[in-house]
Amino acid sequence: MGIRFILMVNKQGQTRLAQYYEYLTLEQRRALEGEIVRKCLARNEQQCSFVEHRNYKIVYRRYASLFFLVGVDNDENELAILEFIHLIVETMDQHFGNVCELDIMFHLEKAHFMLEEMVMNGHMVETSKSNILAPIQLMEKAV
């Protein structure tokens, strides 16, 4: 399948955005997020950005006050996922202008829409920032 979930978490461990591409109950999601966030936030900057947890490989990266965590299959390329995380941040930067936690909180639907343009059913389908942002800009013009 590829990508199983994408999480955006602040430094205190509060989930700001969660997008899942496989079915998990609310209790399973809450437990999984708690375990992963504790594991990733406890690591220091000298440690690598890849963690194995259960049957997932977690690739994460910190940008300012936000951690971007992507859960993938064990056979997925970690460096490609790091590039994907960077693409998410660049796309959000281009739209919001230096994206921060508040942008995600106050424009959650736009953040989800960007992810939906990039990932479909756990597979990356779009990597062009202009193609990702075009529908959002059209929606903003209509309002």
Second form
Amino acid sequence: MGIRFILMVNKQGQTRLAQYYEYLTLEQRRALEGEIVRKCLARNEQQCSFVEHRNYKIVYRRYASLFFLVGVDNDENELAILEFIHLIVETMDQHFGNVCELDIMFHLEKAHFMLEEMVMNGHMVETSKSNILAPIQLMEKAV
Amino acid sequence: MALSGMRGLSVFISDVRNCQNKEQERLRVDKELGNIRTKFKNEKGLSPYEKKKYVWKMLYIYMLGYDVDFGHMETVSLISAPKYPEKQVGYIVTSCLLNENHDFLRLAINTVRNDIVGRNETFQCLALTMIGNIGGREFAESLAPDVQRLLMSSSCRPLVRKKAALCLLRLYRKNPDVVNVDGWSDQMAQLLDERDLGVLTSAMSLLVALVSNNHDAYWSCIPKCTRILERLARNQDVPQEYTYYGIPSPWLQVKTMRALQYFPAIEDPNTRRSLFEVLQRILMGTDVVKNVNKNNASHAVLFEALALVMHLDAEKEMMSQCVALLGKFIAVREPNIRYLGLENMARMLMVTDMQDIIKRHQAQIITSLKDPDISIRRRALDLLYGMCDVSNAKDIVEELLQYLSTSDFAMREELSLKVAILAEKFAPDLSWYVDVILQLIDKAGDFVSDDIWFRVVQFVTNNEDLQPYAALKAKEYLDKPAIHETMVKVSAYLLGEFGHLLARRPGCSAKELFSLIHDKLPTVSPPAISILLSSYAKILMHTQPPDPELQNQIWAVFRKYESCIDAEIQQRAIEYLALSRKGAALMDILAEMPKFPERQSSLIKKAEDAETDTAEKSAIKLRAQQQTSNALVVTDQQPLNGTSPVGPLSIVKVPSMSSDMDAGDHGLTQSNGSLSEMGQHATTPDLLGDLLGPVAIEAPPSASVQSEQNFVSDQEVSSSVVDVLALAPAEELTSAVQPIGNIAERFQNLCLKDSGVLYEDPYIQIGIKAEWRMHHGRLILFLGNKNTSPLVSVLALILSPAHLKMELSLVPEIIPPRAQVQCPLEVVNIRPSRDVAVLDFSYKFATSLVNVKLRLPAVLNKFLQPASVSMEEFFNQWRSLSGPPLKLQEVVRGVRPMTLLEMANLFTNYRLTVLPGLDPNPNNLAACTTFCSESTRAMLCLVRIETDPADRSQLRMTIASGDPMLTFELKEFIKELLVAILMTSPAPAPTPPPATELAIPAAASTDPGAMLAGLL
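Any chance you could show the form predicted in complex with its partner chain after that form predicted alone?
Okay, now the whole complex, with that chain kicking things off.
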């Protein structure tokens, strides 16, 4: 079981952050992002947060204009991933203070640092917000 | 909005953002790439800050979907920067841009290593993370020991160790040898004592990866996992930062329960009890709350607990509780819970005895088939498909057919395939099957693949009773004004082949049938026209005496297509015309199709192929595999009440996907190959090939196309061609029969259980059900024909050893299609012996003769009855049986290592009663049992095993009974149990026992010297 990729995509379908945990070529990434964005963005609030795609699942959640899409193996615990997305958002909130699409866009490196502290090779490393943010805060103090 | 520390990067990002269209964006990106390229070229002038900035720009461009084919070197070189900010960028961007096989990674290996062994823990973290994400084999070999050391080091802080755990997981995946199983299992267990939840979360992922490959080595982790669950779910003993909406780390709970699902069973009763206590608490204590996040998190835990309960085969009561919960979930409004309820209910189907309880929810599940959400509809479809069996097939298939007309396009193909498979697998009678498939083609022709209608044709061809019915149905559909092309094909084919069977009905004369078919010709495509032409030729042949008017009509059609641009159609038209002028000779060549050889339904194969694997074997799949091996297939289905000549399809189980099954198909494909060499254009795929192959018998060698006249006059040539072709497939088929599953393993399973499958191949399945009473036994052999045509020359002989009296009731020589016959076999045990009875079974199918010799599970332990004696009785008896030959002692070496508990379980499984506490030494084990045979009557046997905790590979055993032969046989029997690796759990044995290990004790038992040594 594991996370295959984490995507953050806005309403218009533009990718704001992409982190893959299995190697895909650029063409494969482009095709995949196109397909799943089309699939997930068309869904409404009354539908569930899971979409089956090829031989894996996408667990997604929408926050205002931003969609968080996480690709996982079929036997992964879907609700655990759904709440893990929320944990990512809460962590970013804590750092940026009411995080928005632009924060992620213009602080690409910080978003990457945070994800790096939370997920490694498709597995969760840390779920405590203060532990996740500690290295980033340390760095900011140093600057 | 606070801007990033790197101004240039922010400017670039907002430039891209302000682009009006994709073209502008491309221009801006190209400009930037050019800029970066020049900067990198004169690298000398670049400050670390600038380098860092450009590398981030590259990552951003890459994320937008543009190729970045340079600058990798610069990125990798940042890894060796002395300062943290640059180093960090180097590591992170490298793991985003490069893959594990990239050459540049090798350049960094030394730096990475230095960072790992160095003292700076932030550097350690960076290096571990990158290897954890993209490290390959090379890294695994050179860095694994260092990573292991960090993970186990007491001086390392948790922030390093949690990364080391996942890094090791990656290295283990790349090269499993880096983790030495023997040494590592203790360390893994030790890791689970960790207090820090970050380290524990990572360690649990590592454990999941390790046990999914080899659970045997990690037994000691089970109690630890249970304790972690207790700590989280019961004691809530977790730091505040790790509780999520009041729930102690839901992710760690989920992961821990997942790890437990990779163990086939949990044997230690204490651990099992504590685990069930926690699970029960989770099942009962999860309430629906207002807060979405809390609700999701608690249900994540709940669903994982459900999965674990199912896996552990809990008591029926707890299972029913689970189904009740799931039943509640599939009816709630919350779509996520509804989806998961359906998904987990489908998993529940794999638990034995649960199907009936699940069936109660059928109505609700059917409602979900109409849910507005496609994800939910898919789950409902899957579940209905899984729960379908003979009892509800009609309802479910009809429901699915109805749904087909309104379902979305994305699902229709899958749906059609599933309907076709269910109809085939569970048809109560074959005419229903034909009805369903024709309806399917009618409603969703576009989504019905050729395989589906080929299969109908095969069934109809192989079952004479079905032919008039199918032809009539075909005619009814052709009467409709607009029908799908596939319907035209199948109807034309059926009417061509079997239309003459309807001749006496009104409106079904050859002429009427022809015009009915011919009406459709203008509407169909060339492949269908070829089929129509064949069917005209058949109609012509069946019209005896010839009807000149019809003949002229058909000839006119053939002539018209003689000059058709499509080569296939042209060839058929020319040849049919020539052949049909031959009059009587036509009869032989265009005779009815021979029966099709049986093969696995290509549909089922297709459905199985569609299920693609994920990298890691999931626990559920593993379980499914374990279950197929001991699935009891026998169903008590009454034969139909005479009206239908076809037996019920009750024995058709889901054929497990096995490469053996392709054998039949394979032979055929080859035979098609030989056909096409003879001049037939086999442009159509495999199945169409062998469907139309024999029709195309009339297709002559290519030479005759050129000189048609010559061919027609030369009768001999054509008949020899026919002979060759007709024989070819038959010869290909012999020796293609391979058993499904492992025969030895099945036998071994049956030695422990009283019902199950003894043997299976593509044509037949032999099941056994046994009852044992004292020294009598009654076995019932269930012989199930899996085909649509009969098995003949069935012969069953029992080769019984001298100590068993066996009587098999009459086995019929023919087993009708899809039928099952039951043959009782009476067994009487005369005296103790370990010899095994053999069933010599043979049958003929088509031209292949199959003969197998199968060991029958009428083994010594079946005549044992668990006995219970008091301590006093045991010792009295023990003392009275003072020495050889009534009491034998032997030191057994080469025992497979097992704990005393495992040994006790093994004994219990073989009906020896273990008497705990009887022997004061905790390393010893005493047991007793009663053996029944005609010569000994019921006789008490006593067993004592003395083990050496320092060396588990040897033990001393003492067996005592009132009969010398019994004592000896029982001793040898138990010895075999202890030495050979018999499967006590349903899990597939990881490796077969090495032959040498088995051979040594066996030799010892026949060697008088060794025997004597044993007795002393």
